[in-house]
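Just the one chain here, laid out as structure tokens, in the form predicted on its own.
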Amino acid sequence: MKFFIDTADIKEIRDLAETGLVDGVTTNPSLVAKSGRNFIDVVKEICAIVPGPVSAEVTATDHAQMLREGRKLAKLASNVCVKVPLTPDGLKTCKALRGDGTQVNVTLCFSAAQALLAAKAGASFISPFVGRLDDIGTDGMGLIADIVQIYDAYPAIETEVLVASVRHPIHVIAAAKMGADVATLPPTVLRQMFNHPLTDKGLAAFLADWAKTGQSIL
């Protein structure tokens, strides 16, 4: 499973790839409101950054500026991976994107049915949101299994499922167990990824007997 980070924080996208655990970056608006900087600036910079996929979605709901707006922001950078939503009008921008070979990100996926729709748009990505649907007392995670078995039955189909609104590592461990390609993590939940009590035990244990040795490797 690849991981994506889920934000515009720079300096959280600088540490995070250091770990080698990033293989991509999803940002929205939302986000970047919060960064307080220029939209473009900021995806140029997380560009430089990661080599991977990432996300910078339109602003635009008609087909015609969505598409303007896409092509913009695929000339930022290589790895730019234009993000449109599951509409009528962000589905026909995705199949013109991808005819001009730009990656496309279909993101508020909230059913089976939209998901078929985004992959015979050609989608690159189609972003289900879990906890979205969590939220409001629906199976979130039920639908990450409905995609991943409709797409597998389809060898053609090449949109990978990357697992959005991911609340906790309980999320990120049910949809690697179920197939999907991409998890997109807030970084406080990459972070307690790392977490287990047993693991601080240990290596407490551990440095207080080397510590006993009166030892120095340096």
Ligand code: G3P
Second form
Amino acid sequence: MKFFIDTADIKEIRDLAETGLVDGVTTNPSLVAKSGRNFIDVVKEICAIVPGPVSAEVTATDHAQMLREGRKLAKLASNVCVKVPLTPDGLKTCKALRGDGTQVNVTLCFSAAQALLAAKAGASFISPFVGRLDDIGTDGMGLIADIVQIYDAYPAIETEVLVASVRHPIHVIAAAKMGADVATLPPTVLRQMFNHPLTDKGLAAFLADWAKTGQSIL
Ligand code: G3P
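What's the form predicted in complex with the named molecule like, now that we've got the form predicted on its own?
Below: every chain and molecule of the assembly, starting with the one above.
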């Protein structure tokens, strides 16, 4: 399973990229606004830090302008993955960009029907938002199960399932059990995944016992 990080915060990206566990980055207009940085500059910087796909989202809503924006974003770096919303214009743009050889992430997916359309449009990634479905009392992970099942039934579909709007490590584990290709994690969730109180307790005990030996490895 690939891990992307869901942030436009350069410091966080640098820090987490050093773990060697980050396969890509996803951004969206809200995350860019939160960063307070210029969008184009941030995308270029992220692409230089992380070799994997870096999702950069168009903000136009009509096909012609989306395509112009997408083509501009695609030129910023070879690892840019243009993000388009799951609308008729977004999917038309997805198809055109894929024709150019550009990676495309179709975002704001909330149903299996939408995911099927994105696959037909040749999306590189489909981003179902599990947390936002949970927030309205719907089963976010159930949607992942449906999409994985549908995509698996058609070997010709190459679209990767990118689990988005992840709120906690339980979402990640459930997605991994279902065989989802990617999860995009807020930095806090990736950090939470390292934690277990028994790891901390066990390490403290090992170090205390080691100190008693008076030895040193180096
Ligand atoms: O980047 C898309 C998605 O991960 C957003 O998540 O937390 O705003 O629902 P959230």
